[in-house]
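Okay, so here's just one chain, in structure tokens, the form predicted alone.
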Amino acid sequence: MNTLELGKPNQDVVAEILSRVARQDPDIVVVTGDSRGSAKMTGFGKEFPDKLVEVGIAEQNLVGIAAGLASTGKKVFAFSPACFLTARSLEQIKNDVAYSDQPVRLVGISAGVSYGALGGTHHSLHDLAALQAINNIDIVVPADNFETAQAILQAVDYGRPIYLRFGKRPVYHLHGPSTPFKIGNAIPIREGRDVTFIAMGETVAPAVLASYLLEENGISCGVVSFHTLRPFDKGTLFEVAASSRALITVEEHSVYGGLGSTVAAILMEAGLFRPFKRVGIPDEYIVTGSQEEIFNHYGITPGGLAQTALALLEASHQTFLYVPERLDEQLRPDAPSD
């Protein structure tokens, strides 16, 4: 099976880009809430002590202060664990940032199930749903180091409220340096006539690996990185839906209110009907474990996603009504895990 090259944690890339930009732009300011270490901002603070504001464990104050600084013309990046940033300070995001139209760059770190064994209190499986219900804040979930670097660079002069979501682990490289990137424009990675994975963030890589596995067994499988949830790229979605017989969304978030729900609603309203499956975290008490263990449990792995694709195609009677023998052997429950 084709492989992908492992890169850095996206948060490392965020720190590198902001330090580089801050050397040229005097308006860059970073605000942290007892999180400069986990946000990888320690080096930034040492190099630019007058550009970093530490508010302590006070997420609501963090957002309010960030909005105040933004109102004076500062280009503010406010860092906090995504689970706290979008729950404890949701009112401040709604009123001080979005309603007041302050171009704060809210950075949710250690998102999704990155905190793993710390459990449900530290998982952010609600953030995309909550923020989508608030007017006037854009939402970006980069998949690899390239998307992260480009998103941060564009966020510097973005001029609108924006939420950027990152995990902790090293991520796989998915794009070349010349890949076009623009906030709001999805990136097709592979084309597929039979089934296409519509994924975001750290779930894009397992979707790509699943597509390799399916292709090796005669199933044409596409992958699109929908790094921006708002503004949503309806044009690319319609193109993918028109060219692929089945669609699967993949996200490190509740299946309610995030990528899958958005895609389903847009397609339904447009009258584009395809066999469809949402892969993410279901409505249940989530299992406790590392991010890798949780992904394995919910089938967010190359093998698990390939199984989901096969089941969807079989149930839809669109193309394959059987499991190819070789792939069936690879995907048996007792087969080695990814």
Given for the second form:
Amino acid sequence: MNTLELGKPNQDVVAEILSRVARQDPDIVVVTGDSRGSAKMTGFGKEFPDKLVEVGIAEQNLVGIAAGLASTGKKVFAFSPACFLTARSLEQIKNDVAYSDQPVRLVGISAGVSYGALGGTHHSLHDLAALQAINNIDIVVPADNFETAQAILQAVDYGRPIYLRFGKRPVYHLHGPSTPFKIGNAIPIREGRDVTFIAMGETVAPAVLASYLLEENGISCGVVSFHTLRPFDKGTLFEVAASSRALITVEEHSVYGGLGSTVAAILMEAGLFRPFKRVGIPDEYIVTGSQEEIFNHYGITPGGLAQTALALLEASHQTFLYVPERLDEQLRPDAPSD
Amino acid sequence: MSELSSLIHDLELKSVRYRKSILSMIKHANSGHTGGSLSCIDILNVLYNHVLNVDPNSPSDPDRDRYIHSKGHSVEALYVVLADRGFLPAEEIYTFEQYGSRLIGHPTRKVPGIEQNTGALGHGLSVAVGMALAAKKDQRNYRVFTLLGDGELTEGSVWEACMSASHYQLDNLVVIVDRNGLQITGPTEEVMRLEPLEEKFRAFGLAVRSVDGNSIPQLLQVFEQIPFEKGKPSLILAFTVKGKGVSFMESNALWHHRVPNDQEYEQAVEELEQVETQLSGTRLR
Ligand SMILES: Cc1ncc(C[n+]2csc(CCOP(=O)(O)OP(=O)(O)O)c2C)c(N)n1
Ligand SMILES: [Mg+2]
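Here we have the form predicted alone; I need the corresponding form predicted together with the partner chain.
Now the complete complex, all chains and molecules, led by this one.
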């Protein structure tokens, strides 16, 4: 019962949806920089040779050209590995897209540590932080195939600059087909009184599996897929903070400047002080390994996250003077039972 | 055998063995950039075994020649040659891309002998210009070498760096282009036209020579001639074959980052061992 079913890589879904949309919508244009293979857009290029603009290995040029194309009303999806797209062409994103308000859909592929052992040049653990500091660009990190399909469909007619971030690996299904999805609205997947994981992208699935483990141990654990970092869904965050005693953010990004530090700042400003922990990639030279090994190393696994939750709840017993019910009983045998 | 022909022979034998090591590393890691490592290995072979003034016992000698592997994805070729030159233990190459290893899938300065972390294309030449400029300012005689992919040349930063290299008359700088004609998507001329390439580099103020970049004799000869012109950076347009040395990998864009399956691996090793046997045979005669 408590398992998840494996789907496809989100990037496959992006390509399928865009091909489907392009059959109806004459304004779709895709821009690639020797990246169509990794973006799974080779088929798109064959079906619509006129709708795919290849610029070669030239990410700055890619974003500038995308901005120019978008200025004429074309619906431009610009694909490049997230690491290069949001570092190499950051100034083009800042000035030519965001500041000039050209509604380009920037698609960062193989994001986070998808490239695994290829190392620091290929990790994008900075992209959310960099883009959050730039005005006028929305940021979406879909978790599963459903969120991906919905996000791309909504991006087609999105009138603002937007960055969509995807990984390489097959991902687990998290939602049924009738789940409401809207860019900007986080999706609570499970409710939990003791602790809630606020996760995004490929870290949502391990958070859900961790919540099953915790549940088996009597801890009530919630999970939210916080797929949109901007516009930030304060409403859902506050609801979760009101109903859950402790909060843990999980992201495939530096713990600085991404989901975790944003959630922390918003909670603090709202006066909502909760036992809190950021899980993500720490400020260090990243260990060599596959994405899975890196996740494992930094505790972004069902077991690792469950342990983090237990440790947070235990520590909060000392500092916050309250504990989840079951621990409560263990720690204070004389506690009244209901 | 004359001294030269024995040198050529030794290096050719090394190249075959390096190719085998590259493939075995990639097979072992189940990951890697196969085609581009095989296309540039002869260049690295000649550089590290004949041209560069580098010493594994003093890797930070201020007067050492510098080499920057700007096409960082072909790191297997670099690790194999550095291991052979004694910069790292020979067995270490089998930790390539493994959990906790320092041998990540792109050059890193955590590995002795590597001057600069690369992997994002279009960075190496600017850094090389900086190193060469420092040599001029400090009146040191070291030279700076860098290897670029041809697909990499579409990064605008490459041309910014060319301009500054010639502006500062960096004749201590040697730029090598691995002109294998392919990038990930396919032929460079279809993805984004580069030609006329020699003319472009000349127009940017570099002195250009073209060679067969998989020919040890031609490489030895061209490196004898640097600097090609006083006061100008030298550019070697090295025409190579991507996947060189393994029949079914040659000139096939698919092999950019494909890992051979067991059968392909066996066949590749067999082909290389045939050449190796031939070469070792001529040695004995
Ligand atoms: C800035 C940047 N953009 C994209 C990539 C992804 N990438 C890795 S290798 C490669 C193709 C390189 O082609 P080329 O320079 O011709 O190398 P070679 O044929 O020698 O392997 C690309 C696009 C990268 N490493 N860096
Ligand atoms: Mg090439």
